[in-house]
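Only one chain is given next, in structure tokens, and it is the form predicted on its own.
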Amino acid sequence: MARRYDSRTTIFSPEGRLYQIEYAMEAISHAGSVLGVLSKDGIVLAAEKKVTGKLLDLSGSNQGGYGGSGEKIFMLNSNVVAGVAGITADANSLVNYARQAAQRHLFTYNEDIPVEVLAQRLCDLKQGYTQYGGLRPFGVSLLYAGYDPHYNFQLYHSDPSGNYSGWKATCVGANSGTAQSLLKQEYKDDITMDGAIDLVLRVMSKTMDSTTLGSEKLEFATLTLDPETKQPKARIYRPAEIDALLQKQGLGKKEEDTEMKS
């Protein structure tokens, strides 16, 4: 019977369900997992690269740039960072949206677009496409990741049907269900930036496909206030330092490296 109602975005199963959406979303569960984690100081974002290869040219994020392939986090905003959980190309196409946004919105009011209203923006986007015939929905879900002075720093989720909800902690992608559990169990309210990135280190590595985590897997990203002009600073770590990052945190090759230097 779903082959019926399969075929249209727009059109309603038996049971109230709109397949397509559901698709999408299946999608995504199979997509690299991209984890947020909120702290009193600023958010941390995690994601897994499902691009890689040692034919892959990364001179360019090495000698400069924001870091990575670019396939994972993306700056939105000068306050809000996103990663994204899906088909990357749908991505690129909501994540230039989001920026037109975010310039229409500072040319307007002469402020930073508040997170929320940005995550409002892109819903509206997507739900426009759950409603109108002959298009499919984005295969893609996002964390934004952003501060704005009334409400101070926030992480959001939004998915292909438009809905969106406000996270101290969260995970999109493969493995999400058993990175939500380890973030339910050790995720605490007064964590301080250190301790979250800590956390989403240790349950990336746990969650993460790959058995050692390496920055041709991984993709980094912070948002904190700059201390002396109490403005969001948003960070995107580029390889060398994600694998700094690991070894600090004891996550990083020590037996893989001494095997290939041997």
Partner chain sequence: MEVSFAMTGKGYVLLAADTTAVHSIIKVKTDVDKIKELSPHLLMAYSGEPGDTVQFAEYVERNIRLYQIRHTYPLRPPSAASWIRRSLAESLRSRNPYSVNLLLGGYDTSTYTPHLYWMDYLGTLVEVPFAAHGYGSYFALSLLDRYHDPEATVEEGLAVLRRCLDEVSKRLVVSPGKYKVKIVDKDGIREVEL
Second form
Amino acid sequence: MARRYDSRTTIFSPEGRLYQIEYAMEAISHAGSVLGVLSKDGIVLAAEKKVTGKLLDLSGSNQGGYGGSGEKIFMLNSNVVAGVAGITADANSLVNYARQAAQRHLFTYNEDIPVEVLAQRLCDLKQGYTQYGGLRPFGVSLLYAGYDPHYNFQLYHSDPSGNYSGWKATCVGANSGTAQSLLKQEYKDDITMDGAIDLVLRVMSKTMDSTTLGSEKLEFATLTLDPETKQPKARIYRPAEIDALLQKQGLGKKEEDTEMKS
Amino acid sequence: MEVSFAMTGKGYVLLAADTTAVHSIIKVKTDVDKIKELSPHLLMAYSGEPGDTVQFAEYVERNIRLYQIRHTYPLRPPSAASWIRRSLAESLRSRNPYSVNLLLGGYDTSTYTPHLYWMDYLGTLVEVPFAAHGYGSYFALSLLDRYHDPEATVEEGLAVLRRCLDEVSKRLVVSPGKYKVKIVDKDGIREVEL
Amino acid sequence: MSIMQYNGGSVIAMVGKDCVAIASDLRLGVQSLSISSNFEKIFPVTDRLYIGLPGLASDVTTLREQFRYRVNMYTIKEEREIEPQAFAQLVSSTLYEKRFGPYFIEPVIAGMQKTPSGSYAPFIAATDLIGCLNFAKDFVVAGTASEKLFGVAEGLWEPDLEAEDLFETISQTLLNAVDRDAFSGWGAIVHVITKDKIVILSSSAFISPGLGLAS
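What's the form predicted in complex with the partner chain like, now that we've got the form predicted on its own?
Every component of the complex follows; first up is the chain already shown.
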């Protein structure tokens, strides 16, 4: 039955479904998961990397750029970082679009783009691809961690249909159901930034395939206010910083492991 | 001749504009409101070429309103000022530019600060503690240099404003008779009687 | 009265030993009527690069916003900060794009340029309102007090000034020049850029109190 309504562009099936969007969502549910937790004084994002290997050139994430390997977590603007889950090629195109939209907003209004406005811009684009002929939807869900003076710290999620919603803590990608229910159990409204970092890493370690967390499988970022300038400050951790953080949290590779290997 | 003043005080901005509509040497109306309420916490006093003024003010008013409808919250005063400035700057190099001068007074509800902007038809934008347009500026600016206090209460602010208006009535040959005075603070916009 | 003199204002930049400085006044006027004593004309481009935009105030803001947009897009695409040399080229072509209906601005650029060896070299440049670049080795001036700035700078500047001495030289040059110019003054701001630190000082920090600018 499905084949009659999904071979070409997105059109409604007799049951009122849009198969192409459902397939896009399916693609995302296999992707490396992204997790976000909101606290009063900042936001934490973590993501599971799928593309790994000894031969992969990671010099880009060790120095230069904004930090991060450019696979899962991106700076969209000085006040917004995003985690992406889904088709990486589609995500790159959306990230580029978001960065341009943010710069256009800065140009016209001389202010950093409000987080929800940026989410709306991207969702307008995504929605268009569910309707106009000959196009397939973006196979990408995003988590936006941002700050603006209207609503302070905010966490949004958008999916391939062009829907978006605000969250205190959420997850997209593989095992997102498990992560979501863990977050639901453990999230407290008065969570601190340290508490949020701890929560994110613990949930991540439980939902990821590998037994131990490490910088080769993990991307990590925070958004806080600079205590001096009171401006939002995004920090995408570099591999060495991630390993140091994991070590501090007691989630890193155990010393014995390395001893065993040698 | 058109006269408009504005000044900041402790948590508020005061705007005053004359209420006369002039055609050649005739006063055709004496109760014109030349201060538009752009959003719940934003006021704009406009003066300049008759026709251009109302056309441009309404264009701005509708666009600011549209932003508020689309995004649920209105543009903050600094962003609104930047957007209006760009409109004037682009208009300046178009086939027929608007010649409109503006004073923009607003209260930023997210940082709890009052803002006052002086803007002219060229697209010059600057944030100031007090400002004036028209012939009134030649009298009022020196008075305000002496008497303006950014920490003044509303009563004190109005007293300084009255000094300015009195000076214009006393010394300016073509002084307007009546003014409309509006104030914007954390509670929004209200008109005050002098 | 030329449109270049309508709002008033002046900018100067100087080269020192492993440092550069750029300074401007803070006046905004409408012909001889002063409107503001807090109109900044110098803007940061990167941590080591500044641009001063004296001229028509409307175009100061327009160009500032346009340069910020273009530099941010450059930074996003290249994943690195723009170098002074490349930025000067960007300024030049932006202005020449409007060759027959120009922006009424004469930009001054000052920054530290990365050399192939990894160290930094002082860089200053200025252009006219249609983007003709002038790379100078000593100092560049622009704005309503430019003639006076040329005169004083010619007398005070010397090669290889250390950061502190360069600060003193550029401050005295600017203050004494704008004092003789009715369209400039009303406060000043100085930026000194070295390879790893930027010092910004506004008029209240180095001008003795009083109505005018003490020199």
